[in-house]
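Heads up, the chain below is alone and in the form predicted alone; it's given as structure tokens.
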Amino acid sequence: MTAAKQDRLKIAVQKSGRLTDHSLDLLTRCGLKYSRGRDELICFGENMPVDVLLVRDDDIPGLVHEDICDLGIVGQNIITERRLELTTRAQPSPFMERTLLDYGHCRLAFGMPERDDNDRPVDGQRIATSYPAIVQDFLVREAIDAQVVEFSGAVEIAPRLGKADIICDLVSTGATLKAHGLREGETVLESRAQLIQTPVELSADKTQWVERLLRRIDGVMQVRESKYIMLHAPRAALAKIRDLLPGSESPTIIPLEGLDDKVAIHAVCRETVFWETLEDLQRAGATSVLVLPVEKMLA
């Protein structure tokens, strides 16, 4: 019992906020089935040897580099800043950086006073951050001269405090800034969910699932936008169907009977399929064309 239960992937994800219900989902996309009471910070997989750790997101990547959990999701915002905060006590690699995920998209950028024309830092000014190893790494990368303010909680009030004449957080529609006498300035990081790894070997039954997980996964990603359509098209209108399928790899043609000018067309389109598309197809010679959701898929 004991080495089974050593042998369960932990999986560290946002116990609350943006990313907590797209990574559930995620996981159970991928085929997890589990068990959670209502003040459980643990959720119990049921059918894979795969248990989920809900915690605040600023303690995955530490929880992952320290081994305790085998794989995380966090955005990369935390990743860079954690793995800049770690590589400067000379521990080059804190985690593996798996796949990139589809949701969670922000970006860290500067937000500056109305009055400023300015849409970077100038030497001499001082910038209230929640990330400041990010900010710094920018500072010294563009020769700029100057002061990192650490701030946690609302950064927006910082200038007005006093604190700061600037400040780099997260932004997504740029409201809070404005309500707070700011603009959006240049972009430092654009950001998006993502897997890490622990740094430390897994064992072979563990490594197994992390590459069966990784499939899915990238098999959940493809199907968000890939569609299945089928159509009847003229034998003569086929090259020009086939450039008119998005994102689509070789289709299959079948013959139809009775039919020797006309064949089906079978196809995945991995990218958004609008009206646009259908009439375009229709233009071409297409006719019965379906267009269906598609709900798994593995390359």
Ligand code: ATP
Contents of the next structure:
Amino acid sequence: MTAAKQDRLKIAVQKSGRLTDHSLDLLTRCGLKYSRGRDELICFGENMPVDVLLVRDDDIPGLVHEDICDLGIVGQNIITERRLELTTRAQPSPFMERTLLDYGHCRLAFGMPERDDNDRPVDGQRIATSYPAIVQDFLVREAIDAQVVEFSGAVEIAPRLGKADIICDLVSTGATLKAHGLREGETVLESRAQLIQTPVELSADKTQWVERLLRRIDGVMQVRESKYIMLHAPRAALAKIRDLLPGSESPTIIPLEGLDDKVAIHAVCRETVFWETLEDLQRAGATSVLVLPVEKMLA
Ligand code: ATP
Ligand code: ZN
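Can I have the other form now, the form predicted in complex with the named molecule, not the form predicted alone?
Below is the entire complex, every chain and molecule, led by the chain shown above.
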């Protein structure tokens, strides 16, 4: 392998699942153009020294921890499970947890049969889960004397099979729990996708690319929410209108030719702009209100 090749950043991303499209889309929005390898396991970056490895999400923390990949994108549920597991094996900082991303939202929560009135496990119960370290950690912190039964999949059927009293699993809408006659209880962990980095120090070149990518990721996440608002406002209503603009710091105020009592206001709003906000602006005296999407942004 040539030196140049070794200096390419390797990012591990889920091969096929809930995080795949979001993660590849994020990297594309960061400017990465790639071609997929013949084995479909690697995407070679064509315009940046960045390659994407497509793997099972469960393997991502390990690949980053072992420095086979420099970066990885995976759910906090899997990151936390792996961190707790490695910490108990005297590996206190297996990887660096960096930017939290704006997708992959879910929660790890208890699910119990309808007849069970508790929202959390009680002493003596058996809990089926694919997240034994997280659940064990919860039990220790809360001083609950319950038993963890590890399941690798189909956790929801454990109570019906008599293998457990309650479960602890990922939930987003709760429909799966309901379909199995279970009720959602306490949340143990809120989760979304996160970028992790190898614990091993990177070369100066790679560090530069990582920081650059992180800045672009922040920019991409900001523009997803951001809008550019333009409107005309009576000078007298300026203060009120400024207060109504969601998440904007310092709008640009432009005089209007031939109109002394009116100005144009341009502002970047970093929060979702709802119809209600536009109606409030109108009531405050704003006219000619235009809301435009923002294409790119660098803070
Ligand atoms: P793999 O084949 O890569 O092991 P998987 O079946 O373990 O895939 P997915 O179901 O694709 O994983 O979920 C990937 C991640 O998406 C989860 O680890 C979690 O962080 C997130 N996620 C978001 N919503 C949900 C949900 N409703 N159920 C499960 N995971 C969710
Ligand atoms: Zn998985």
